[in-house]
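Single chain ahead, written as structure tokens, the form predicted alone.
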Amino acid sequence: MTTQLAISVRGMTKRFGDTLALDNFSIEVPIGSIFGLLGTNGAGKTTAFKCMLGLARADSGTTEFEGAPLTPALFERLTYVPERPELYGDLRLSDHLELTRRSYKRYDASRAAHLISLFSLDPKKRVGKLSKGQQSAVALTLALATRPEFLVLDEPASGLDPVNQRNVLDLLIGEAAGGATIVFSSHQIGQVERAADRVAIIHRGIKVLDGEVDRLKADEKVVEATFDDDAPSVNGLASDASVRRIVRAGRLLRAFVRGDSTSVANRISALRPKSLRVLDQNLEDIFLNAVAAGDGESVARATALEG
């Protein structure tokens, strides 16, 4: 069965100047998914959204919804809220209601009001008052106030307290239930984790990781062992295809691992380690992992940087 897809981009590229920000970048996210978009700081996450929108001008590749190019039709049922929210300072709460009332055939106010009580905002005050996190609370409840189809988050939960955080995440589940399809990026890898269920990696402008979120963890591995004393070297296993670090600290030894670990686990076995575990990766560690492989570290490298 054919998966539907509700965007695809393909071989985007941007260049600023001499700036190379986004290589042949390429995505698919289906019809009523989550899909996280990860990377470092300047990694290109804000100008692929923009460049996906239409509100930076692509080099190079295509950007569809539902299988055709993006239109200003589509904005009544696609949202974007971008990592610093655009908003009128010197207007209420009330006022930008209004305005997103009158510009959106979908807005819905009983959704509206029941995302004001959520974030314990008082539409009466001027916006520009409002903490950060408070204003990133009045863009998500302006965007999913019109009911949209598709929306584009760029570090939605910025500035927000660790229950609004979880807010969020409770919200955008929610939506992309009720058949919704969401792309957002934070640094916070564990929001991401939690909510998406497909995720990109990209780093200096390049998509080095993609996959759905189960089928990433499951396949990474971690071989964690504890010595008596400090952590020997393991002659040769950096070479192994399959292992993507070795961390060397103190008494402690990890070797990140993709596909089977049992060759690697019974090479560390051998050193006769006090204790030796075998663990799934979390997101965290596929992150790291697929950023140092982007900087062309290579595993001894890796192990010399950080043992």
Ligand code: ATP
Second form
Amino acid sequence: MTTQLAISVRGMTKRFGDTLALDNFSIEVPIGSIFGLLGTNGAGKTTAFKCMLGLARADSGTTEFEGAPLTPALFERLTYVPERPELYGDLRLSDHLELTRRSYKRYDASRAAHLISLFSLDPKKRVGKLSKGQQSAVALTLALATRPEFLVLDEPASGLDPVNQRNVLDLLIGEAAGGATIVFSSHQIGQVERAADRVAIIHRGIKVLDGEVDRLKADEKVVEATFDDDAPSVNGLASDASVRRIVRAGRLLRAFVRGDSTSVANRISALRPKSLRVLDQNLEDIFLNAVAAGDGESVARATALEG
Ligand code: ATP
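Since the structure above is the form predicted alone, I would like to see how the form predicted in complex with adenosine-5'-triphosphate (ATP) looks, so please show that one next.
Next comes the full complex, and the chain you just saw is listed first.
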């Protein structure tokens, strides 16, 4: 059975002068999916969103929504919340809501009221007088009040307190459960891990990894050992095909192992570490490894270090 795609981006490339902001970037987002876009600063996430939505002109590549190019009519069903929300500072939240109501047939007043209460916003206040976090909450309120089917959110929880960050995550999970498709970026990897079912990791304009979060996490284990003194090198460990990466930092040795980690754990155990644990890989490990691999810090280099 083929999964129906809500969004597909193929071969998108975008240059700004000498900067290759996005290099042959492709993703596929199934309907009802929460897709997290992770990347270092300046990796190209915002550029990807803008090119997907036609807000910046890609040099090459295509984006399709439900198998067809973006049309103005689709904006009725789509919402984009940029990293820095563009709001009219002199208008009150109630004015913004009225503007949104007039612009979107799908505007849902009871939904808006629920979101205002959830984020503890005062509709009478001028938006320019609100804090950065409150302005982010306003942008999300306006976006979600239109009951969108496609949500593209650039760091939606940035500037929000932990309570509201959790509120946003719960909202996104709820929207996806109702059939909406969400693509969002965040530097809060824990949030992405909690909410997203799929991720793509982008580094210096290049997608270095993508896939289902559960599958990526299951792919590798982390064998983590501490020693009384500096962590020793383990003969031949780096040339073991199952070892993806080795990190030695002072007394700590960490080996990222694909598949069965038993033999690697046994070899490290033979060096009599103070402690040894085999952990599931989390999304932060996956991100750091993908970025390191993108930088060319591969097993080959670890081999050289290990001797
Ligand atoms: P961050 O996490 O810091 O928000 P990002 O992943 O969203 O970063 P982008 O804003 O997409 O990154 O930027 C990608 C690259 O393109 C950067 O090198 C940036 O300097 C460059 N860039 C983005 N917009 C422009 C522009 N309008 N003109 C020139 N260069 C730009």
